[in-house]
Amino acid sequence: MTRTPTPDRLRLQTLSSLDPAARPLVDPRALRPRVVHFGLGAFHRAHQAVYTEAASARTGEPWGIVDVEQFSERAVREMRAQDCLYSVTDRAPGALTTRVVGAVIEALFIGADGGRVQDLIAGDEVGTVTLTVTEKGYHRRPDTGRLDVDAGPIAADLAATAGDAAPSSVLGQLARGLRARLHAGGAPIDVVSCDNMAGNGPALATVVREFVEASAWPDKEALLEWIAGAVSFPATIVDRIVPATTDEDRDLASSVLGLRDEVPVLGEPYRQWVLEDAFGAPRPRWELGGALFVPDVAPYQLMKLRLLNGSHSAMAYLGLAAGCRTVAEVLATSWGADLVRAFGAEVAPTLPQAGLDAVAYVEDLVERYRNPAMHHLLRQIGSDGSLKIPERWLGPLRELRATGRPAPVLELALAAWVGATRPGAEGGQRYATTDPASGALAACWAGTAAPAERVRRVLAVVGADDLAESADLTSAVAQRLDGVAAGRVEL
């Protein structure tokens, strides 16, 4: 029996075997560690790293990225095994384009490599720190948006500031790095959140400053003063649909390359990056790769957060209840496209009048969601709902109610999410989503209570006490619980 030979692993020594069109735009060996990024995930590698590589290729400047991972040592090992090379595949309907990206030149684990992370942030060569750590990585209180100093990782890191113990959270590591930079000369630096939160730049600035304020560092007043003058926190929006990588994706990318790639990423062809033009240090020329620098990202941010991310969450919970697995499956139903359009029409009045075309944006979303080449799991989108729903739905819901506008689609979506928080038969949440507040949400279903009371409890868990005390809202949502649980999507 003849065995098919295992292809060589993608790494620097095997790059020459690739088709020239599939090779990196830059030689990774010519790059320098000038950007530190927290969050070694698929989205960052299909988004910011692609823009950074394009900037280096166009300018000749050696903008190398050092990725820092908080949770998965395996991901760091796999990246190192490939000299931090990986492929990005654009999945257009009926067409795949695969290319190796060379912008990442080092992969670190936040625990074992904490000293290296600190030295990089302290050094003059690094002028930019970026983050994709999801909403929960900021440890913000749902009711105030301020730092939750009682959260386990934050409390431990704050205690560590009394001695020399290394922090384990991203915020702790970032604050320690900024402190080291102050003492190394205090060169300006930009810290750029690339997570889906309204006002992500100011939000990050707030939790960093509050971490320093709560620390035991004797020089914290000087550090706060330096941060105020030398550290910029530009707001951004990022957009590209990048599902979690599967074994099938690894096999697909490897077959196209002719080399084994254990850390590929596959995403839709569309990508967008809008950044507040408020940088204080040298940065990559991301605009040469298509990024947009604007004085105010808020209109773009709200449109993306409320229309794209908001409709994504609505599709996740309603789709899971109806037996769908992916976004494309939702769009293949009789109600999927209608849901996206109805959601957009309802929420659009809450967007600022800034010359952006919400109707055209929603139509583009429908076509993007329909892409059958994408396998974006609803379970992935529906996870961490307690952090996503306040950002995506509750703000526009409050604004619509304040102006007397009806919000039946948001009420339907809320019913689907409330139903999804119910404990499953085998533990966890009903549709196998995960959530940092799963315990508190499960407790909302304990004992006997009227449906409206359960809705009230769930809203209270996410800090929406004002909405929880609105009897007409909790009643309207409760009336939809049974229909949604039965898989009916009644717009």
Second form
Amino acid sequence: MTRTPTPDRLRLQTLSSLDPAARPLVDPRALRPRVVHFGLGAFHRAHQAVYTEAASARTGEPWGIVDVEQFSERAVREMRAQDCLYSVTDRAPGALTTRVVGAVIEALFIGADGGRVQDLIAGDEVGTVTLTVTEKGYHRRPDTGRLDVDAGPIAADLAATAGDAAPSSVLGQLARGLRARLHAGGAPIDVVSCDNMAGNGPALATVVREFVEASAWPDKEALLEWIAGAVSFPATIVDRIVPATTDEDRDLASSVLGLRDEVPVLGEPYRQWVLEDAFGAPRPRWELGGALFVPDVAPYQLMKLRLLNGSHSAMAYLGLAAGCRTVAEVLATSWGADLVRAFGAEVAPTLPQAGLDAVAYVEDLVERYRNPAMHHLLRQIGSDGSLKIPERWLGPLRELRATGRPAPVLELALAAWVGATRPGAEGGQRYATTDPASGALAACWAGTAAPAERVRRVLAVVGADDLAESADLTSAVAQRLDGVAAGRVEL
Ligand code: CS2
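So that was the form predicted alone. Now I'd like the form predicted together with D-mannonic acid (CS2), please.
Every chain and every other molecule in the complex is listed next, the one we just looked at coming first.
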């Protein structure tokens, strides 16, 4: 019996066996550790790393990224086993393109490698820190948006500021690194949130400042003053649909490359990065990779969060209730495209009038979502709803209500989310989504209560007391619960 030989692993030594078109645009050995990134996820590697590689390739400047991971030791191990090389596959309908990216030069684990993280942030070579840590990583209180100093990891890292213990949260590491930088001379540095939150730059600045204020550091006043003057937190909006990598994806990328890649990323061909032009330190020329620097990102940010992420979440909960698994499956139903368009038409009046074309944007979304080469699980999008829904739906809902406009699509979507927070027969959430607030959300379903009361409780869990106390809203949502639970999408 003949056996197929296991292909060699993707790494520096094996790069030369790749088709030249699939090789990195830069030689990672020529790069320097100049960017520290928190969050070694698929999204970052398919997005910021691609722009950074383009910037180095076009300028000859050695912008290497050091990735710091908080949760997955496996991801760090596998990246190291591949000399931090990995492939990115663009999944255009009917045409896949795979190539290796060479921008990442080091992978660290947040706790075990904390000393190295601190030294890098303190050192002169690094002028840029970027973050993709999801809404969860900011530990903001749902009602005020301020740092939740009682959240487990934050409370532990604040306690650690009294001694020498290494922090284990991103905010703890970041604050400690900034403090070390001040002591090392205090060169300016930019800290760039790339997470899906309105005003993500100011939101990050607030939680970092509040961490320092709540710390036991004797020099915290000096640190706060230095941060105010030397650390910029530009706002950004990032976009590229990059589903979590599956075993099938690993096999696919490896067979295209002819080398085993355990950490490939596969995403849609579309990508966008808009950044506030408010950097204080030298940075990669990301514009050479297609990024846009603007004085005010708010119009782009609200358009993307409310139309793309908002309709994503609506499709997730309505789709799961209707028995779909992926976004492309939703678009293949009789109601999928109508839902995206109706959602867009309802929410568009809440967007700033800044010359951006919301109708064209929504039509592009329909095409992006239809892409049959993408397998984007609704369960992935539907997870962490307690953090995503306030960002995506509640702002526009409040604005529509304040101007007396109806919001039937948002109410329908809310009914689907409320229904999805109900505990499933086997524990967990009903459609196997996960959420840090799943306990509090499950408690909303305990005992007997009228449907509108359940809706009220769920809204209160996410800090939306004003909406929770609006009887007309909670009863409109409650009326939709049964239809949605039966899989009906009545637009
Ligand atoms: C999605 C986003 O999982 C989700 O919540 O809405 O990850 C979305 O795919 C990206 O923001 C697209 O840029």
